[in-house]
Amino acid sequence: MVLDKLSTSLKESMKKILKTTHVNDALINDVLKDIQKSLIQADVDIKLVFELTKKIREEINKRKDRFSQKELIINTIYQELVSILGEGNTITIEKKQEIFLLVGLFGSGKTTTCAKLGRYYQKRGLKVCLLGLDTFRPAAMRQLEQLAKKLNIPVFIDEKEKNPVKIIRKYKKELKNYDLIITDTAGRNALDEQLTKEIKNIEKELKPSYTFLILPADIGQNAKNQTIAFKDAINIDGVIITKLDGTAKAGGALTACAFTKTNIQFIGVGEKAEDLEEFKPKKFVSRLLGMGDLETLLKKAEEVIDEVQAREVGERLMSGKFNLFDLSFQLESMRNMGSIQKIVSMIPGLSMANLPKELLGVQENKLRTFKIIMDSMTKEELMNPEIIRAERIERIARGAGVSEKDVRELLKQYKQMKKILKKMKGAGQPKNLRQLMKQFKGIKGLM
């Protein structure tokens, strides 16, 4: 999960606040030094931690006797959590072309995010292409052809061409017919005056929508630095954090953007190309508190999931129907939304729970072996799982390299399942989401 180390710690200072039957000052200091230790220990600036913390202060003395003490105090630091992260201010693509600029030191990547950036937009309907311009790095362009290959995005470079702006001239005919035009750029160890040239001459040959920044999370508190120095070299339109999948403290990279009002834009979550997300300061800190973020879960959900087959799935289970087809879909869609840390991350309440992290990757693992075992057996065994008996068993564990008491236990789990739903075929929809809990009580070992 991202800043895992550093949600755990801001979750445990909320349940302090919920669990206290008094609410008094002593118990206001305490929560507010667990919380300087915290955002300290995630490296961002002492001199902004002791800034924030008065004023969460100051603004629940202030309110005393508008919400009752402990709805205060929560709802004042995630206010407060939120101000410093900045607005995260929606990228619009408005004209008839966009193009992006990526800029930022070796190691930043910068590469890598112009590929999750494309397929962000391709997904979004628009006709993306990369523009490799790196033409200090050896093997820079081959990485993003590479990158692009994978995910059908076309891409321009010229690995013999040094010189970006004539890569840029080269493919101005092609890279017309494009809605947005996503482009690569050189680094180095520090921003120079070389590095500082090149993209100037790049920025008045491209004429760039947006020029992103690209700070990796893992930089400490020289983000701050480093943003200041790229902003007052060049035009910073936004800054995109990679890394955030890390062990990466992140606090530093956070909250640079606080000192320079400079809007962090997108945070990479991940390695897979879809592990890029937008930034939206209250959802981020919601998620850190421990409060959850359905509504990108849902993005996710319906970015993953094949409408139409999701339909005809949804219809069978409603008539009382389910075979290991079905459970199929279900778990590849769980996968393609990323990690069960990740998805747990996102549902409030329980994202609160500090599950223990043993369990969830027993969960991962466990998926994984499903989907393998379902993919060695036959589509009549999969359509009508009550055929499969001993012998069939054996050879579908043979098949899928597993143990035959792995496959009686997927054979289980549907079979928990079907008679669950059919149990809420039975009961109607359910009026609260108590009674949806308890109609899915039976459910053990997926969830």
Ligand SMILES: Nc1nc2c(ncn2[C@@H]2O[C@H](COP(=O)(O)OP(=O)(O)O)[C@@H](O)[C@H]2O)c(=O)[nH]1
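Numbering follows the first chain given and starts at 1. In this text the structure is predicted, and so the values were computed from the model without any measurement. Each form is matched to the other, and the largest set of C-alpha atoms that superpose within 1.5 Å is called the rigid core. First, how it differs from the form predicted together with the ligand.
- When two forms of a protein are overlaid on their rigid core, residues whose CA moves 2 Å or more are considered shifted, and E409 is one of them between the two forms.
- Fitting the two forms on the rigid core leaves the C-alpha of E58 displaced by under 2 angstroms between the two forms.
- Superposed on the core, the two forms barely differ at V31: its CA moves less than 2 Å between the two forms.
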Contents of the next structure:
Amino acid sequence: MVLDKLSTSLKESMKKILKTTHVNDALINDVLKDIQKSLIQADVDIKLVFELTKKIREEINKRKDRFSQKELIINTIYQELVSILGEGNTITIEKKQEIFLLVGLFGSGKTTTCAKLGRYYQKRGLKVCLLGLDTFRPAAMRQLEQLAKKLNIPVFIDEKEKNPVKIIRKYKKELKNYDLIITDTAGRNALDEQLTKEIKNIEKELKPSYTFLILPADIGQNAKNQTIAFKDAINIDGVIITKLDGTAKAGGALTACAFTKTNIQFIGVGEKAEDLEEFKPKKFVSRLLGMGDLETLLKKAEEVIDEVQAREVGERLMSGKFNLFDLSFQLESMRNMGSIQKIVSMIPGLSMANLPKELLGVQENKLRTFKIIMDSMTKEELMNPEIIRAERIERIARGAGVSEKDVRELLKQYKQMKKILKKMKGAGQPKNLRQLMKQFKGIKGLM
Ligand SMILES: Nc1nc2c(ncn2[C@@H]2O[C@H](COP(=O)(O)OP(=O)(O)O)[C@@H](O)[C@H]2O)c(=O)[nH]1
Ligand SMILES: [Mg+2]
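Swap state to the form predicted together with the ligand from the form predicted alone:
In what comes next, the whole complex appears, and the chain from above leads the way.
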């Protein structure tokens, strides 16, 4: 896989978030530090890494929401990672007679990528051909021909001609029969005057719809300078990064291109003709983070949160400790059969076998009001509701846009719940589920 090492360490960071029972600043610091380390190891520019983690922290603080902190953190990391990779693939093949021109230095992967692109668009129903203009290296034309033959793609070359412009002229008429012409060119050790001139002449004669700069991932952050140099000399519509499979440092090339505002259109991820992908930053990052797509990612996060919190609340219930955080989770859980099941399963000696149906008849309006009220409370008040007296009640009610009566009702619920839990603890484990439910049902107005 591409960027294996980075992916492994990012997945570890995601796991750390999912597994934690208390989301706090220490966890966020810890995770951000891990991410910094992973990205720097993948050759991402240090300054960019620090800017990124700073932005993640700011976003998290801006959108803090007690009930979905883990999703918020994961989502923010995902979003910000996507944003440093630029826009990605923007190619649209509309008109007939599209022409791709591939340029780049020696060994960057131009010829291989011509064949890959041919395969890619052939599979999508286009009538494709390849055009070989590398008159510089003796065996270049034959390499292109061999690759094309394997894929049954027509190829136009002239091994004797030294002037690429003449080759274009020679085949001009025939090329008109194709939807897409993919053009291979010669490279050099560096972008020198000769290469620039050669590409400019080809450009003038061929009039390509897209010119792609081919960059091998192993040049790392150097991709920035190379892209800038090529862009200064000729028109570049996007880059294709090859050999992503062969280096742990591909983060450098990927982020450097975005930095120069040059879209990465495709990525080469292997030597075979099939090893080419459109570059889609969202898809790429969700894969790096180890989830199929964002939706599964968030769903997974929710499931784990449920499980961890259920276990935690279960433990707190049994130990007699209980605060408004727990109550809010309890209230949330009432809507969700799965969560109740989990909580009950945490309590020794109980099973779900005979769960009364009434348990699920929760008053939605009431839950909503309670949640709004709790959103207006400080962390201290939630952790230690005993401190909430008249003055605080007035403030909370104002903040939540509810009556003081509503706030008092919530506190009453909390006290009753706490009393029941104490009694439960005193009486030992409830003998059976019905007894437990009876105790829960003692909380008036809730069920
Ligand atoms: N592993 C890997 N090898 C690649 C990839 N793209 C190209 N190569 C290899 O890189 C070498 C140079 O490629 P070539 O297309 O001849 O480069 P050119 O000089 O720019 O035309 C060849 O051995 C290719 O097989 C890729 O995405 N992954
Ligand atoms: Mg070549």
